[in-house]
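A single chain comes next, written as structure tokens; it is the form predicted alone.
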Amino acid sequence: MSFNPELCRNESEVESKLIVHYLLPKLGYSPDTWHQEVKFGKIRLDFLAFTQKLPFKSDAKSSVGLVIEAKNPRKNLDKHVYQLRNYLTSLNISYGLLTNGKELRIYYQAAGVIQLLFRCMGRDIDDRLADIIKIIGRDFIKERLQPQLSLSQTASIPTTAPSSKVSSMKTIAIYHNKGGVGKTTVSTNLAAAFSKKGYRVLLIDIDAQSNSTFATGLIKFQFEEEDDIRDRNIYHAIASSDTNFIHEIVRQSSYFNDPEIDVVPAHIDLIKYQEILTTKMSSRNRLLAKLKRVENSYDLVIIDTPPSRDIYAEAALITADYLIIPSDLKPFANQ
């Protein structure tokens, strides 16, 4: 039996035609290994599949295999990744499938961090079925969730399976001493791309030119009295160790991405305050300290830096785990 996404016109048909009659049997889940409309307090799951037949022991961590969430074909799956993440982290379940019939995604959760493992269009599900089975097939998940794996069992785990290493928030600085080489272009597009993949992204603009702030829709004023960023921007995060923590100054981008991303904006006044900050060595480490307070809230932090080696660039470089240096092939940039 093959699957035709055109036959799914609403959420109910996605559930019945794709999940119940096609995917669950193909993945090896018989009717006595899955439940529909499962409730845990305020959480209601569309489908919950198990690696063993029901009834199961509620304290057996290896028994829960997969959460499946079905959406209307007209719904954008990006807007429902947060919901699936909440389900997986709240119930400590490793694998989640999100689909609207036109698209299918598989996510993996470990230690509160969720990553996208697999994605394909509905019309390609038949052709990619073998890959899907290797990731969330009942036998494959059961083998991965066993508390002890023999060497031979480990060798059978597909390369698409995620590492068991616990991930943490990663900070990436986009830096070059030369201007006009694409730092803002890389920063904003990288943030948008990771956000669309389901990652929790924070974009920090630490350049007085405020180009990332502008690109994400946060600078809308034409007159000084309309300036709502001057009193709450990246300068305030590094000016004091006791006030203006990330959650107090963060904004949500506007008409920039779907889903919108969190942004710590910059302002032209960063130039004015630069001399004050330069005299205080502790200013360089404050961004790092304040980001540690939100390391459970974001998967990735991306910092757009100024085209100079000033106090703001130094703070970004001290904070970053990784450095990306965009450039072009012109002599000044290469030098």
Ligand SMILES: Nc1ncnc2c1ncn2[C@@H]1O[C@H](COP(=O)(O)OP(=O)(O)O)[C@@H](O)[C@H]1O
The other form holds:
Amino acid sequence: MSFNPELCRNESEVESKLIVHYLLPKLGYSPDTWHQEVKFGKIRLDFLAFTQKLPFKSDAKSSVGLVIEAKNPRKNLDKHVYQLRNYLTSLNISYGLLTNGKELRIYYQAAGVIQLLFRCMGRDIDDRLADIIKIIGRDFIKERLQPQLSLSQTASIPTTAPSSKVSSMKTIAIYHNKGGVGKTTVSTNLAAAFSKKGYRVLLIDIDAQSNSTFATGLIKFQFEEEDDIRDRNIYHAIASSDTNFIHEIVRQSSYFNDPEIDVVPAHIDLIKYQEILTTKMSSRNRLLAKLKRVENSYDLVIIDTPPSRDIYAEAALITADYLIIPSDLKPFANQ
Ligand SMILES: Nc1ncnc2c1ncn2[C@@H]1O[C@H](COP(=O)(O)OP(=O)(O)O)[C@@H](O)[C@H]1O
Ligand SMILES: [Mg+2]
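Swap state to the form predicted in complex with this ligand from the form predicted alone:
Entire complex below, previous chain first.
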């Protein structure tokens, strides 16, 4: 039986056609190992699947496998990651699947931090099923969640990176302190091309001009009051000492690429905050530290930088493993 996302037109069709009739059986969860609409106080899970046929205890990690949250196909999954994290953290459950039928994501939670382990479009679920089973199939989770496993062992779960190596994430800064030399053009096209090759790509815009943010379709508002980027952008990643940030501020590109890519947007306010950040040494290293927390979620991180050597450029250069310097052949650029 194959899965057709066109058949899921609302949340209950996602629940029945994708989760109950397709995913749960393929993942090895027989009807006696999962429950729908499970309540714990204020928490209401759409689905809870067990690795063992035991009564559920919220602190017994070994008997629980997976929380599944289904959303309406019109809803943006980004807006529900926070909720899933709360569920997984409160109930101490490691694996969460979030889907609206059009897109499917798998997250892993440990110590209150969640990582995106896998993502694919609804139409690719059939093709990627073997990968999905390896991460959240009942037998696979059971094996990994043996009580004797230490946290460090459970953290090295297999991911579906094309390279199949864990933590092989590479960060590339596209930098030149001259403007108009093609930094944004290289960043956005490179990100799109890598993504089309099957790599999990994160594009970070750290330039106040926000050209990459615009190019990837994230600046949809016309008026300032509708600006939804001002409160969640790269500045917040650098300013906050909270290490668990990337999943909170990342967005999916819109009408940019197929498949869409993850983008951390920039904002014109970066100029305003520059002075505050410059006085703190910690600002320069924070991006590096925070990207470490998502190193199993991405194969490539591409950073589009400003045309200067300000605090933002420094943060990008400190963070990067590799540097690409685009230039044109005009005298000033070469100088
Ligand atoms: N390889 C190229 N050849 C010709 N024009 C280019 C090339 N790459 C970029 N451009 C053009 O140069 C201009 C500046 O590019 P952009 O990527 O915005 O530079 P930067 O980010 O360095 O300011 C844009 O109009 C872009 O379309
Ligand atoms: Mg640019």
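Numbering follows the first chain given and starts at 1. Fair warning: this is a prediction, and the values are worked out from it, not measured in the lab. Take the two forms, superpose them, and find the largest set of C-alpha atoms that agree within 1.5 Å; that set is the rigid core.
The Cα shift for N189 between the two forms, taken after rigid core superposition, is smaller than 2 angstroms.
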